Structures are given as C-alpha cells and as structure tokens.
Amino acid sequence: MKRLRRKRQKAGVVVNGSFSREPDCGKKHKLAEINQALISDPVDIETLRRAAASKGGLLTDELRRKVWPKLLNINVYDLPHKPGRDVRDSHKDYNQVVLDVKRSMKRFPKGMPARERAALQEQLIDIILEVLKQNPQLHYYQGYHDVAVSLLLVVGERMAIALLETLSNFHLRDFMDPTMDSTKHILNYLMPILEQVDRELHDFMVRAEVGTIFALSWLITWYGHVLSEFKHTLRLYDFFLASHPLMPIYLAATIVLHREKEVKQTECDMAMVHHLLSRIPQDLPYELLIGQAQDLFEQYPPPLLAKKAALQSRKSLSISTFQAFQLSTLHQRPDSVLQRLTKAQGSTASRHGLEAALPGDRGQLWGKGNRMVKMAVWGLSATLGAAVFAVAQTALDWGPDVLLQLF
C-alpha cells in the first residue's frame, strides 16, 4: 500500500486531501472538453473516457445522458421500442424479477410519490425482461435489477434498455452465465491484487479463510446495492463505463487496502472479517480510491494476475471481447449528424429516439438532479460469532440458489 501511495504522490497533485491525475482546471473547462468531444466527427471517445474516469466524473445527469451512450456505442436515434405487455408472458424469470423489483423500493429517491415509484418499478420489470427476451443467451441473476434501476433513473426507459443490453453482452457478460463459475473466476482476481500490494494483509485474510464472497454484491451490481447515496453510485458508473470490465474488482481491492488497519486489528476469524468487510463505509474517499484503482490496473494488469486468478480453467467473455468492443466505439458520428441522417432517410425515429428516451416530466424530479441522492443502504450483513450466520445473512440478501452455486 505504501508503494501505491508513493506512486500517486509522484504522479498526481493534491486536491481536497486526495490525489488527482491532473490539475483541477475547473468544471467549466471539463464541461467544454466534453462538449467538444461530443461534437467532434468522429466523436472523441478517448476524451470522453478520460472525463468519465477523472476527478468528478461526468458532473451532471444531463451530461451522462449524452456521454453514456457514446461510451457504449449507442445510436440515440435508433433506440429499442418500449416493451409491449407480451414481454411478461410466460417468461421464466418473471416471478423472480418482480420479487427483486418490489424489494428495490429504497433504490428510488426519497420523497418520490408512491404512484411515480410504482410506475418506474413497472418500467424496470419490462426493461429487464425485454433485454432477457432479446438475448436468450443471458441468464438473470439477483442484483441485475440494481444495475437496471441505476440506468433507468438517469436515462429513462428506452435508453436504459439499449444501455443495459450492451452492458449485459460485454461488461456484465460473465455474471449472466447459467452458473456462477465465471463470476467466481472474476472474484478470484481480488486476492492476487492484494498479494501484490500488501502481502501481510493478504496472508491475514487467507488465514481467516474469509474468501471473496463479501465482495460479490459490489461486483455484480457495480456497487449500486451497497451505497446509500446515489451520487456515489453514479460516480462509479461513470468510471466503470469508461474502463475495463475488471475495474470493479480493482476498486474492491483499493477498498480493502484502504481499510487495512481495521482488517488487521480484527480477530482472525472468518465471520468477524466477513462482517467487517461486507459493510462498506459510506464516507469513503471515492476520488482517491478511483485513482488508486487505475494505478493498480496499470501496475498489475489482468494478464499478470490471470494465472493466479485461474483456480479453474476459465475464459472470461467480458475480458476476451473488451478490446473489440473498445474498437467499435471509435468511429461514432456526433448526435447532430445522426439526427440529420435520420431525417434525410425520411424516418420518424428522430421524434422517438433521444427525446423519447429521456425521463420526461415526472413531477419536478428530473429537473432537480441533485435531489436523487441519499439512497438507503442495502449492505450485505453478517451476524457476528459464527460463520454460519455470515452465510445465512448472505442467503437472505441473495437467495439460497446463489449460495448453492457458490459453494
């Protein structure tokens, strides 16, 4: 950990007590850079990725609605249609999706009228089922709705379908296999990262036999399940959308390293250590940790760790397709050109594309983006005292099927 800190001291500058990769030139300068990148032809995707990953992320939901589609190569004038009612007919995952969405009440902004929330929950069900229906190779998992709701709250129903479908086929692909073997493989990268940076901490966790199950919900929901403030979730989504699919596990490593002293002072017992680590503090220095995760990725890239992570022979679909996916994003036209081309083709899609995808006039909520914060905590929790209680609590959160597959 000391090596990592020294590297950041040399590479960055101090901003509000944390390190930044570049001097903070102000939000106005960043806003100008993002807007210029969006109107460049082709779109300057590298600048957009740097903006999403650097201090402050994409700044506003308005910018996210413009930049997120570019990061995922989405044509905003060629979005999926709203799902029909038949999307729910005889779908094998319908009952489980409904149960999970009903439990997602606390993922919606405080003060949202019950009727409005209920309407969004119905949209959330349709979004998930539509993506699964159009992609039969994808398998639903508990926690998938946490990703879907984060997208829905920012970009609206139709855009959320497009974003979620692309994410599911690339960044989240390993989590959507019929079994959890690929998910366990991704989790296996955590301990080798810790071993490279802090061998003492790594060995302590090995002796405690805590494993990596404490980070499961972090990984498969992109932390949406465990963070209480929506602004922090959005900041991480900016970062992950612009990064390699394994970046969430590198961030998990920085969180564990950040809590190094707490971990080492805990009794070397599986239940005790799991209980500590499964509860993410809500006051984490996110910008510092994001920068450290980038440094870890550069110092210890996935190929360096792959041998130790491969406790079983496994090919990650997310990793193997990432380079081709990145290349596919490099030749996008700016939205103004897409709109002109759409009109020239005599299509009505422009009237039903970006405008229809945005979250409309839901009260005054969407005009006041900063009100969508302070989401309630859904942190995984384990009871102190015995390993069986730690596992039991995880079962309550994620369901017995998940644990049966994990063990």
Contents of the next structure:
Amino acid sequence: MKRLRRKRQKAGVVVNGSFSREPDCGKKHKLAEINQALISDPVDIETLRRAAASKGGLLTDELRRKVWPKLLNINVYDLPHKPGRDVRDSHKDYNQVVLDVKRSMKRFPKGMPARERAALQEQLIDIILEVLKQNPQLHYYQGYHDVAVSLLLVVGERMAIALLETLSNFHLRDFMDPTMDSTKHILNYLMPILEQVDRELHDFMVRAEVGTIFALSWLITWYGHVLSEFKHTLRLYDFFLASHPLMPIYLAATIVLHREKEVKQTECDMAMVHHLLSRIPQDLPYELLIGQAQDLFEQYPPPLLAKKAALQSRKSLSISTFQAFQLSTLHQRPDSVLQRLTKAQGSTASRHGLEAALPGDRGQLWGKGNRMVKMAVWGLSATLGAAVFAVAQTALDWGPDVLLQLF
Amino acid sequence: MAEIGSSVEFSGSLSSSALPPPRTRIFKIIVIGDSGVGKTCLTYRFCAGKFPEKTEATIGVDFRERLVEIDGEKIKIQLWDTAGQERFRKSMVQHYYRNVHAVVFVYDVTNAASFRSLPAWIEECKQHALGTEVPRILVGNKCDLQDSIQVGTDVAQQFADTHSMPLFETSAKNPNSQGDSGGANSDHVEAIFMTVAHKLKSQKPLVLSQPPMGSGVTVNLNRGRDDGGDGAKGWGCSSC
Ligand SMILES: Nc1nc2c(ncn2[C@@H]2O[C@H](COP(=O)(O)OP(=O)(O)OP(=O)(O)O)[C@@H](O)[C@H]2O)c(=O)[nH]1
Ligand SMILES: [Mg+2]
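Could you switch over to the form predicted together with its partner chain, since the one displayed so far is the form predicted alone?
After this comes the whole thing, all chains and molecules, with the earlier chain placed first.
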C-alpha cells in the first residue's frame, strides 16, 4: 500500500507532490505517465490505479475508455456483442428496468437532443438486461441503472456491457443478492469509521437513531444517483474503479465528517438528520475528500473495523473476491498486443475465466501479502516468458487461482 | 441533486429561517406501495404544490415535509416517501416504520398488479406493529389516465372496506381532471393528506400531549365519497 504513503495534515490539506505546485505540468506529466503505463507490457496497473485515484482522476473520457477496461481486466478487442432483440423477452426485472430507465433523464447531458437520449435509454435497458441474463446470480436493484448509465455515456454499449458485468460480479456483487441483507452489512461499516474519527459526532447520530439509509443510494450507485454534475460522478468512478469495494463507504464517512458542524447543529432527531445528510451538497471538495477517504482506509482498514465494531462476520462476496480480482489485473497485455493476439485467436478467449477461477476465502492477503503475491506473479511472468502468454487464451485463465495456491 | 428539487419542497410553507416553535406537533406519515405508482409524485405534489417534471427512482427513503395550519395550530407534516421495489422493503424501509402516525397505501389505477400487491404491503405494515389502530388510507393514483384504468372504483372500494380504510382516487399529475364529479376542488392530493392530518389531530394521544381540539375544518373531496369524517368504520378504529 505504498501508494497511500503521502503525508497529509490532519485537517486534510492534500499535498499532492508536484501537482499542487505546477498544475499544468502536473497534468501533462500525468497524461504521459498514464500513456506510458498503458503501453508497458504487462500494463502497469499500479500506476493506472494511482492515476485514477490521484488529483483529477483520469482527466479525459478518451483516457477513461483506455484505462477503465484495464482497471477491470477487460480485453477491449474481445467485447460482448450487442444484445440481440430477444434480450428483453420475459425477464423478471424488465418492467422495473424500463420504469427506472425512463425516469433517468437527469443522468443525460442537458444539451443532448431528445432522440439521441431516447436511443441511449434503449441501449441502457438492453445492456442492463443483457448482463442480468448472462448472470442469473445477479439481481437487479433500483440504482443499478445509475451505474450502468455512467458507464454507457463514457464507453458506449459493448464496452459498457463488459465493464458492467465485471463490476457486478465484484465491486457491486453484494448489492445484487436476492435480498439487501449484504448491502446492509456493507452499510454497517459506516458508523464504526465515524466512531474512530469523531466519537461525538458518532454518538450524536446514534442518539438521533438516524441509521445509515441516508447513504444507501450513495453506496449502491457510487454516488451516480445523487450528483447532478456528471464530471463529479466520473471523478468518483475513476477513484472507485481503482479502489477496494468498501471505498464508497469510506468516502461516505468523509462526507459526513466534512459536514460535522451542520450535523451537530441539527435537531437530534432521525428525520432531521436523515434529511440533512441525504441531501448531498453539490459543491463538495471532492479531491480533498478522496484523499481523506484513502487515509481513513489506510488507518482503519476493513478488518480492523470489523473487529472493533464486532460486525458479525458475514461473508461479503465483494470483499472476499477482491484480492483475486486485483491479482487478475496484474498481467494484462497492452492494447497493441491484445489486438494482435485477439485477432490471431479468432477471439475465442473466455471472458469468464476469472469468475470460474475465483478462490474461496483465502484469508487476508491484503497489505504485505499482496506484495508477495505480486512478486510471485512477476516471477512467473518472467520465467514463463511471453511465449506462454501468447499461447494461453488469456493471461487470466491461469491467473489468480494458480497463484493463490502458492500460499 | 438527490431528489427532484428537494429544496423547493421546503420553500412553500417552511423556510429554514422560520423554524417552527418547539411545541409544533409533528405528524409522521409513511407512504408505501409498488414502484411506479406515484408515491414520489404524490408527496411532492403535497409538499411543493406541483407535479414534478421529472422523478427518479426512489432509493431507500426520501423525506419531505410541510408546515400546515389546522384550526389555528401549526402542524408539521412529515412524509416518508419509500422505495417501491420489493427488495428494499424488508431490510431497508423497516427503520422508518417506527414512530409513524399514519400509513398511506398507494396503488396505480392503471396497473392492476400494483393493486394486487396491496395485501403484501398491508401485511408488511402489520409486521412492524402498525395495525389497524394507526390511521391508514388507500389512494388510487393516476386517475387522469381515464382511458387505461384497470382497477375500477367498485373493486377498490370493496377492498378498502374489507380493510377498514377510506379510499381516495386521485391524480398527482392533474388533480382536477376527474370529469365525472366536477366541483370547485382545487387540489385533491392536498385534501387527502389534510384529511389524514385532521384525523391525526382529532386523535388524543399523539406526539406531544396537547388537548385535542375538535376538527372543525371540512375537507371537501370531489369524489363525493365519505371521507375524513366517516368515523370508526372508515378509519379502522374497530379491532379486526
Ligand atoms: N399520468 C400520471 N402519471 C403519474 C402520476 N403520478 C405519477 N406519475 C408518473 O408515474 C411514474 C412513477 O412516478 P413516481 O412518483 O416516481 O413513482 P414511485 O411510486 O415514487 O416509484 P418508486 O420510487 O420506484 O417506488 C412517473 O413517470 C410519473 O411521472 C399521475 O397522477 N398521473
Ligand atoms: Mg419514488
């Protein structure tokens, strides 16, 4: 976790290395860094993650189209096909999806012609149903469409399907159970974070019995449902795509902490506090809060919170699969190579390699262990060499499972 | 923005600078029913005085309120607008059933399925110890869509009677569009929530113990149905 070793004052002044001193050069430098990371072989995923989380995020949609797939280990030359007409046939969630998408007008750019928006809304319905159809273990929830639309608007239909499918099986997985119990479990991490940082605020909220539902839509839509400026949503998506699945909760904590004074001045009453908190200010200092969320994550990592708060050790699929997921992103080939390979193979690569190879609960590899695993990956890549990569259908197929067995 | 012009909702009668005096009673009313029946539109109509141009799916629970005056007493009406999708019911909305004073069940008159879901919603309420002693009303929304009605008034009335609730049919979109009974009524939705408020005000033990005052205001609903004043039967004060 060396990437988090930046010095920050407690008050939250972000010192972002060279960026804060020379903003323009910083941006240029960042662009170059991202592009370099993208052409490295294997792709320099650590640098991409750092770029996505650090000031300004991934800067442009063009870069997002290149980097988002890498963050999710997706081969852009082997994308799912456009959904066929039958995708809408008799799906149990069809009506709900249509209802939600029809009411999602606000998510589209204001100046967009109605016809174009309508066409995108149709695509939105299709991509959601396509992912649900291919993954019967996933259950639609209201708010899922807010995630889907954010992806669709940046990367287009086919890539959106691929991204959404991976996100749904990992970062969003807990929200997609048949019930919301796992989601509630994730929300339960919020109060313990507050308790660590500001006991008084925490106790106030407990007395008000406000609960955590005010943060529900933040969590399950990655704030897409509550932010009116799409650029802010994108900034957060960059961050979350590069982070642990619990990061939206840490960000929620920083938002509540940021409004600490307001909260404490409110009447200590559930309705009042819920109302205050659920209306997210649109002028939040996002960069600052993102930095703080990373700090909180480092200071109070999920296992620590779980212990302190005696969170019942309910199994979170998003959390337990994250390790393997991250490992799987470590040995991606750059796009130029992928293009060549994918063409050569007639794109028979299995997109589901990782899902099939998911390990069970292998304990905490997060932290130091992570680095060891990473080194093992590098070791293997070096030993086996590029030839093996070329033969393997995707690097993924022999990825996390094999490696995790080493430990 | 979190919800359709949330700030507007407060501008009508309750501005942040004019906080109500400490003795202001608060009536908490939860609004439930299937997704898409118009819960958000109805609560918005009551609190902001208009039909929202765009609504979005409600995720979790949204909260709206409005300060009204009944018989010279200022009362805060808090509406809890809940998510309709079934998965949110069980684990999420739960928290908000506590301490509510009244329940508004909503179905969509153009959607028979939303009407068929009502028993499940009623059951849900019962599980949270909101039985028949809590005033409950049934609202059939979207009456402006006269050509696509799937749930007739007679069927709905029968259902309401069985469950000892008064029935109101209305439209959050166009409250004046019910052609059949005309009338000078300007805002049916307003009248519905005010009826509930009157009912609550006339109940004795509520929120803060204040001497109950007789509700002298007549609420005029243009469907000509027995409303607010229809006593024990309609309001389900009887035990069943
Ligand atoms: N014609 C007509 N349409 C209405 C009326 N009330 C609501 N609608 C429409 O019905 C759709 C759903 O309304 P909402 O208020 O968002 O429904 P909801 O019950 O809050 O739904 P969830 O938040 O998903 O539980 C929207 O497109 C509204 O514009 C009405 O009285 N007449
Ligand atoms: Mg709603």
